[in-house]
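The chain below stands alone, shown as structure tokens; this is the form predicted alone.
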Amino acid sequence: MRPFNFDTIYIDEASRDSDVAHRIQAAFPSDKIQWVDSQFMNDHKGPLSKDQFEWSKRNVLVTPFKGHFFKRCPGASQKTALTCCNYYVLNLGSQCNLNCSYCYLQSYLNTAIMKIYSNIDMAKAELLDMMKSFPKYPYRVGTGEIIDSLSMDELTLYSRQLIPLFKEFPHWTLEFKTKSDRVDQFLDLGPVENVHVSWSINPPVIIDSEEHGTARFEQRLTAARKIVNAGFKLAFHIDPIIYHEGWKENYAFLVDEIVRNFSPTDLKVISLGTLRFQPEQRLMMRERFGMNSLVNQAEMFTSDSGKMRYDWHLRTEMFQFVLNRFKNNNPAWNIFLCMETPETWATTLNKSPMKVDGLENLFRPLPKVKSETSESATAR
């Protein structure tokens, strides 16, 4: 196991007998571990300060989760209609040990410590209940909404518990979304066609300047090749596309490297999204990364959904540039837009996603899950 740079790992007494607590005790010296009760860190209210947020990335709490693990992607609950791809999330922790300047968790989380949820058996039971109820529906389930799917998976090994479960339900899809290169711990479980490993990826200049602590560009491509060779499906999320001087050359390089190393048959989908964040996040980004950060330099506007976004014309130009670069190489690349309006879809693709070959099943409505009518345990 490669090392993890945590200051302290706190273990809730309620998690003492969990597999992940045992693995942590075996992997870390005892002076790195503290035992706490279930009220630890429960007294914080409201947004985090810069110092609190940075502390939360270096310290971990292993604790049971008491809410719904399985719920719909937040993109489906925006104030205005975004075209949603029927994505669902299974949250097995919160906060991230990686440190991207644009990370939406800076305005999303109000828990002042990174968490690993120890009761994965309850998460699997909740998931299995839905799978048995709707075994033939094409649910897509990701584990990377409020924590990177794989950056701590060598420690938790949760991937090894989820992959066999999804193997039993071939109509369902599991997606591990990551900016790490930690994949060796489950490669022996392949091939599994309905388990996808996807990388959020950007040109090297963006990774180097904005995605701190993540796997570098070549490391991500190397890990992606391992995934394909092991018989898993691959996806790339070019998100967020960030405007900067020379953006066309840099995103052309990114596209060209993907098409040089992979084929459309290797990739299930490629999604595109542009920089977006809640207005209150801007101050945190400036405090933490300064005005030299590319996310703090571009002109942004408040959209109908309340998020700060680039001007619609610029977003459309960027989407069309990347899309055309792929399609000019091979029309078979399967590409969609993430958290965008129907108008942007119409301008970029000249049609709705339901009329794009290969995308219809992603956007067809599915039965609701229990958690869609209840509040998420994580503050928005």
Second form
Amino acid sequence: MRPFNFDTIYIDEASRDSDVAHRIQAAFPSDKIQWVDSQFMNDHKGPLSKDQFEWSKRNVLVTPFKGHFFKRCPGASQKTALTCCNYYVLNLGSQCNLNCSYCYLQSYLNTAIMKIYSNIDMAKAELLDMMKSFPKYPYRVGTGEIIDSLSMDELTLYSRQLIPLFKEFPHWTLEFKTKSDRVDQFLDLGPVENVHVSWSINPPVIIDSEEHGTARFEQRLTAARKIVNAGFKLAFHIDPIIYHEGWKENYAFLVDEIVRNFSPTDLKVISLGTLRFQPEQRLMMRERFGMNSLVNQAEMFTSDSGKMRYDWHLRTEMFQFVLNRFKNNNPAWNIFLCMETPETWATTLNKSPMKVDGLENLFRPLPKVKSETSESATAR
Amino acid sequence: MNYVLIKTSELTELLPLRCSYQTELDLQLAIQSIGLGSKGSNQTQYLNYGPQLQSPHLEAVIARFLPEIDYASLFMILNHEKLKTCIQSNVLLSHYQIPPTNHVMKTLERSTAWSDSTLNWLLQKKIKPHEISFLNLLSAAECNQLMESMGSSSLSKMDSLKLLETASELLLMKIDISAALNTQPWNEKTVVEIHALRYPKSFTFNPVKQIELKWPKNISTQTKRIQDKMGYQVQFFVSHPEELTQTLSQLEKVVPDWASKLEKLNS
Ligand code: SF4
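Next, give the form predicted together with the partner chain, keeping in mind that what was shown is the form predicted alone.
So here's everything in the complex, that chain up top.
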């Protein structure tokens, strides 16, 4: 296992018998580990300061999760403004040990420590319940919403628990979303068609300046190649596309490297999204990464969804540039826009998402999951 | 155990009170309106506050007494030797719809160096401390200087916040903005100049600004930004159906011209 840069790993007594606690004890010297009770760091309320946020990236708490693991992707709740794919999330932890300047967790999280949930069995049971009820529906489930799916997977080995489960339900799709290159721990479980590993990828200049602690460009491509060779499906998210001096050359390089190393059949999908964040995140970004960060190079405006975005014309230009570069190489590249408005879809792809070949299923209405039905019951 | 006895007169003195609700009588009314008793003669009224009183809370008394409060007074209350033992800052701030972040506290603290006119200007414009917390990344001197000039401007709340934020970004980028800020009081022109310094290339991002279209004579247009989109606001007057048909057909002729200019621009 490659090293991790944690200051301290706190283990909740309630997680003492979990596999992940055993693995951590085997992997780390005892002075790195502290045993705590279930109330540990429970009293923090409200937004985190810069120092608290940074501390939360270096310290991890292993604890059981109390609540629904399986939830609908938050983008789906903004359906009036954004066109979002049918995406569900299985949160196996919160906070991320990597450090991107634009990361939305900076305005989203209010727990003051990174968490790894130790009760993976509960998560699997919840999932299995839904899978058995709706085995033929095309649910897409991601584990990388508030934590990187794989950056700590060598430690948890949760991939090894989830992959066999999805293998039994071929209509369901599992997506690991990552900026790390830690994939070796589950390659032997392939081939599994309905397990996708996706990389959020950007040109090297963006990775080097904005995505601290993540795998470098070449490392991501090498790991992606391993995924294809092992028989998993691969996806790339060119997201967030960031405006900077020379963006056209740099995104052209990125597209060219993808088409040089992969074919449309290797890649399930390529999604595109431009930089966006909640207005209240600006201060934290400026405070943590300074004004030289490339996220500051073009003006951002508040949009219908409440998030800050580039001007619509600039976004459309960026989407069209990347899309055309792929399509000029081969029209078979399967591309969609993430969290964009219907007008942007229409201008960039000349059609609505429901009409894009191969993407219809992503937008088909699906039965509600338990967390949705209990939330709407509460709302009533 | 938190327990304080505060003379009501002491409370009114303590809030120096750049706000209009400052008489002892107002305080009495505030106390009564939330059902809290006070005792003693007029001169020595005491506000009894302690955990044995389940409700109401001192934070509520203060918020009722001072429905509008300037930053500096708020900071003084939160840091007053007696009051701070029995006031929960997050509860008091929530009465004023202010999130209890470190940045808010820093903004309140810095405001104690600002003049009355600046504090009044903030009250008037209903600017909450978290809306200007970005100033905390500047040095105290830079921040105070910006705030003092702002206090004498007649800009709208939106323009003021935009100007302050853009100017603070430029200062962080070590770009000299003194020339743009020298003309006082600041006005819309200042906003435009500061914006141009911060985003010198924003013109090139926008085809609406770069393309000139020929609109029919009876139609007036204005370029306008609404959130993340820039476009044309088109206005015309029609008095009967045929006129509308005619106008729409004239408008339709703009479409191919616009499309071809846009294509040329993007190629
Ligand atoms: S990898 Fe994702 S979750 Fe982690 S810091 Fe970067 S953007 Fe945030």
